[in-house]
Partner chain sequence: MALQSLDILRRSATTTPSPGVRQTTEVAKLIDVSKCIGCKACQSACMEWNDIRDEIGSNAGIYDNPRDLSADSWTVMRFSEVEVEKDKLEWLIRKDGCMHCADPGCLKACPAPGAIIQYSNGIVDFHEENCIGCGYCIAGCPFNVPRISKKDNKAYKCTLCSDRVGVGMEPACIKSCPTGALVFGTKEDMIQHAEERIVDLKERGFSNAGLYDPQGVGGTHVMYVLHHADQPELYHGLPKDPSISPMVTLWKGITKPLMSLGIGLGVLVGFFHYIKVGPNEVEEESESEQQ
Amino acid sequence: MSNKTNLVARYSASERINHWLVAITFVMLAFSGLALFHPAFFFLTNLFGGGSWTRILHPFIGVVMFVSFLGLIAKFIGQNHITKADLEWQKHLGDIMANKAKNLPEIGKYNIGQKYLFWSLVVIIPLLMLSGFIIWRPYFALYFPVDIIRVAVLVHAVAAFLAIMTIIVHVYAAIWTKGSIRAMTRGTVTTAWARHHHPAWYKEISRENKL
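Could we see that chain alone as a structure, in the form predicted in complex with the partner chain?
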């Protein structure tokens, strides 16, 4: 992108497609999973063609999400190592949340909240895949003893809860931080956004003349 338009590139088309594949399948998994999680959510089975279809589809969608998520890990892991500046930035979190932050340390492409999101999902999603695999009927559950299935179903429910909470924070952060969503829809952010939220990243891409 040229400076004229005041935009900088943040995500390539393949990164965006990959992100939305994970996002769409995640939402489908959360809805179909919650449907079986508690009677209060059972009505969600209507979105998937009834109870049996919900039960059938959920794990297959899970596999699609897991494979897509591996792609996201490969694409984003390089930028997600936690740095000294991140830890310094974290100390200002209260001010940041209150929209009162000043003189923040210069951070790179991701802030520490985004990095926590990344690493949480790196742990939780394989856990969901593994536990989901163990309780997957009629194909795989029959190969596991009932004690293992009982642990797996509990792990799956708790991990799903954690994943959903993490994603609620993620989605809210994107809504709250104006100018973020276009990064994943259009691939670009404004230079002001980049300088303000991710100054070290902005400097780096300026240096590399990637604007």
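Return the form predicted alone of this protein as a structure block, the form predicted in complex with the partner chain having already been given.
Below you will find a single chain and nothing else.
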């Protein structure tokens, strides 16, 4: 718990730094990847010092994001297992979106939408890394047959599209759920927010802190 009685600690400083490192590198990869993907986005190469530098930096930034994301997996995987309560909560999603839900099952630190996001990225980001590794010139692409490289290019493009769409949903949900953004900027949420959105988690930390 926070020293302030109306605040609950949700993320530590190291967790927030890890999250924002993944977020920043993801945005850099999205911009540089789009610039390399289609001429209409080539102007984005100006953010990276031109076309040559964009091509050079893109895969290295990808390695940084992948390693950082492994840190998030190690930290949060235990809290992202889908439970019966999550599945029951999901049945009332329409009412939840309309703020009409009542008598919902109590969920933990993450709701099922957040868990779907987590597991989607657990699949997509390694696909991006693996396919990117295969097409990475001049270091590794020469070790793979051209047919494998062509498949890797397709996989990389599709995985990138899915990743961008997933993150857009994530950002929208964070903005839509008032009070969520401060969790990753200040590390805390209000007790009212915690009780309302994640009651099982709030009860758990309340017992731990003997509130």
